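Read the single chain below, which is given as structure tokens and is the form predicted alone.
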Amino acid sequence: MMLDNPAAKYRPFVAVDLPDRQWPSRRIEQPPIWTSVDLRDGNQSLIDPMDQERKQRLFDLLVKVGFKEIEVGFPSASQTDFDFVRSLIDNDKIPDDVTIQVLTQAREHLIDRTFEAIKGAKSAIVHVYNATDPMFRRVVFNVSKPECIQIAVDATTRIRQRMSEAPETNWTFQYSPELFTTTEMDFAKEIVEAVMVAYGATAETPMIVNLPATVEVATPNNYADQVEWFCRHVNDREALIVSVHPHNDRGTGVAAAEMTLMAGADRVEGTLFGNGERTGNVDIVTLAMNLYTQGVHPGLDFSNITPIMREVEYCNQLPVHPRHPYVGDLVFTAFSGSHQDAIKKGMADRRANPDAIWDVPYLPIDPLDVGRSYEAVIRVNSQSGKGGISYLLEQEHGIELPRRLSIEFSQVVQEVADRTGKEITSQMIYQAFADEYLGQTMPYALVSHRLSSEPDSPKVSLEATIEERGERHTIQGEGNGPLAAYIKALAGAGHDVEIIDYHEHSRGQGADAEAIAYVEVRIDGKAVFGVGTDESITSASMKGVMSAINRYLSSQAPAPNVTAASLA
């Protein structure tokens, strides 16, 4: 049960005394140094972890994507992790520009086991921590400050002399005080240092220090000051490659990663969708696109997205939200009608002006750019509007339906996702729209017209053939044009209908071109929508005068006498 008052049992987290903070004033102007930590963290916190087979093939893929730098398991804690390192070792699976890193607990024989592992790598990042801040050092460990900080210096000897005995490796040293965002930050400072003299960092040979978010317990702006307060404070600062791992406890790890590296972070440990334990690592792929957004190229190839997601689901055997930033199967679409409107409004500014900035609403990015298309940008339920059902018919259909056009057919469908609770896809609407214009050809349909004209003469005129209710009769106009002799044939032939507007165009290449008429009459007063098609763009006007007279001879027809009897 929830407490009356948390604040007898938890406590705020402590704020960084940092007055003059410089981070919130800067802006990320390069991608930071990535690495993957997909198959050691994120594969610890599976439910069922990697096989070799599944761990091979996320190590390909994230070598496609990019990474430099993929940690590749805990080889002292497991054999299988010790089995699938020796065998990218062995079978020459890494790249000559990749570096593995592998992690260790800073005891002697499983650092020993580590260096077993690693054995005959062209390139390693070996990676040591131990935790440091109070609450461990008082209730797991049991050990004071100078006894921590003898551990982590203990190991860094041990990994120091370890490395020595393999030149032919290309040696990078890590160490992370585990738990830096709840650890004194004069303490953090003080062990770090400890570390740096115990392994010699200079600027020409500089060692990683991981400042990890292990739990997520303050506001992302309170990581990214103890991140500056440490960068500033810290001795031999050029020495040292400042990397952030935050976790995602609060749910703001990807804002905790953005501002530590606007506090001074070079480098950042995640994986590619945010797995991990608990509520999961930082989230490579939305903080790599982030970048992307704000016109900085992140140094990872995410062009076509959906297979790295499918991939990743596959290896990991956890699937990933269809709300998920970037790459989730709904993050480019739009079901709200207001939204919809003006995505579609946006879409026609950028056909118009297709090299200016990306500007479209809504969509921070270009489905195009991660290998999405404009498909599934917009769908359409019982909450949206016009926009979206025009936006549909005209990308897949090429419909191109006038503003109070638009507006009525929306009515129409809205009728369908109201009774049906549905989405309602684009073959759906279209239906719907061929249905109720394009199917509309009783009691009246045009069957042919001939047109003919005097020299120097702007008169037209028209003898059609129109068929009612099967039976065929032939009625005669003259006017301006076409369409205006055949409305005045129909007046002739007692229906009076007047033009209000009129709006043609093109539909389809080629071969299979035809043109389509969206036309609206006034007949009794009242103003009907009518659409025709043909291959001939004056059938096609013809067609959608008679629609017209169709739909407003259907709307004034009596509602069936439904009785009892007729039920039974």
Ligand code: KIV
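These figures come from a predicted structure and were not determined experimentally. Residue numbers count along the first chain shown, from 1. Here, rigid core means the biggest group of C-alpha atoms that superpose within 1.5 Å across both forms. What changes on going to the form predicted together with ligand KIV:
The Cα shift for G494 between these two forms, taken after rigid core superposition, is smaller than 2 angstroms.
The rigid-core alignment places the CA of S457 2 Å or more apart between these two forms.
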Contents of the next structure:
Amino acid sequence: MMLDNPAAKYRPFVAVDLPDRQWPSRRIEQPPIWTSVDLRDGNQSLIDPMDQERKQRLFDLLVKVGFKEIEVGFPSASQTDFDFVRSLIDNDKIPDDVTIQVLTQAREHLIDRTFEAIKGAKSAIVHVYNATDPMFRRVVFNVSKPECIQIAVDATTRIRQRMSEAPETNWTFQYSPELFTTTEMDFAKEIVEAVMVAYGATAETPMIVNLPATVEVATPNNYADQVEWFCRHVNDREALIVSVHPHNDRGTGVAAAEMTLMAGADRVEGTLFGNGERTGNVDIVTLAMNLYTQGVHPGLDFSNITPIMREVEYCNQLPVHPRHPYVGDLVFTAFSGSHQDAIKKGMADRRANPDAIWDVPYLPIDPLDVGRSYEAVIRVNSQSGKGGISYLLEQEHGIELPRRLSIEFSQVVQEVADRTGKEITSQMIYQAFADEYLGQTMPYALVSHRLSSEPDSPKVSLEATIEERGERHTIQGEGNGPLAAYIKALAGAGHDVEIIDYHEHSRGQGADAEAIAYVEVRIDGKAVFGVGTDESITSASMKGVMSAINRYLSSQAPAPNVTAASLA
Ligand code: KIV
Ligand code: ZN
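Given the form predicted alone above, produce the structure of the same protein in the form predicted together with ligand KIV.
The complete assembly is shown below, putting the previous chain first.
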């Protein structure tokens, strides 16, 4: 049960004292060194840890995406990890420009086992950690501060020695004061400096110090303050590559990574889509794409994001959320009518200025840049409006509804959406459109027509065969054009209609191209739309008029007395 007074159980985070902090006014202008910990931290958090096949597939994917540092496992803690690391090295699976990283606890026999796992690697980072925060020192390990430092120094000395025994490998050393963000800052500095001395870190042979937010416990500005404080106070900053390793317990792992980069970090450890212990490690895809939207190339390639997501889902056996930034199945989709309308206008503006800076409403990024298509951007349900419906008809069926018709037709679709309560696919929209306008052949249908004209006359004569409930009649008329002649012919047969508005365009291409005509007519004082399609534009317009008459008649009961109307 939630407490009335949570302060009785939880204490607020105590911020580091840094009144002259510089990071808030900085910008991230270049990508950090990216290190994937999918195969270690990510794997440790899975219900079913990856087998060799899944590990290899994920490793290959990480290489393809462009990671140059990949933590491949915790070989002293797991035989599967040990075997995997060995198989990467023995089967020469690591590209020359990729450095593998392995994690070990700060214990001699585990360090030795780790070195067995990476023997023969061309380039490797050995990453050792021990917990430095006061609660862990007291509750978990029962060690004093000097004892805690000694553990780290002994491990570093051992690693240094093992490295010198294998000069064929290009070594890098990494130390993590685990739980850095809940460690006293002066103690974090003290233990890191002791490790630096034990390793002999210099500007020429720097070591990586990884400052993890093992559990995210405060707003991300606090982590940034701690990183800036550390970078400004630690001895010999140039001998360090400062790395951050945010977890996401408060849901602000991405913000924390960004702010710590502003605060001076050089490197970020994280996972694809944020898999990892509890609420996850920081999500490198989001971080990278955030940079990209600021005009900074992240140096990782997510141009075909969907197959990457599917592969990671397979390897982790965990789904990526449909609303995951930049990636989820629904993130480039608008259901709301006002959003659809704005996106539609933005896309039209974009088509007119394809090389301009991206400025499309509601879309922070061009879906094409990550291999997604525009077709899926707009989807229709009961929350949608005419914008989305006409967009789908236009994009997927080549039907460009005039504005008033689009308003009218949206009510037809809304009725289907309200009735079903489900998403309306573009096929369903097309079917509703065809039933409502194109399928209107009762009681009247146009069977055929013939046009003729005298050489010097502007007039056109038309003879048409129409079917009325299966019975054929011939009607005749004359006018300034085929449609006017047809209207005259209909008037002669007692069907007086006035054309209010008319639009036409062709639909499809090549041999499959056809004309589509949208006709708005007034019958008996009432405005009605009709739509016709045909290979010939004249027939399409005549069918459009027939569709309007039939729709008018079916809306009347009893049958109407069609009155005279003026013809243009
Ligand atoms: O979250 C963490 O602190 C870790 C360390 C091992 C770096 O994963
Ligand atoms: Zn971690």
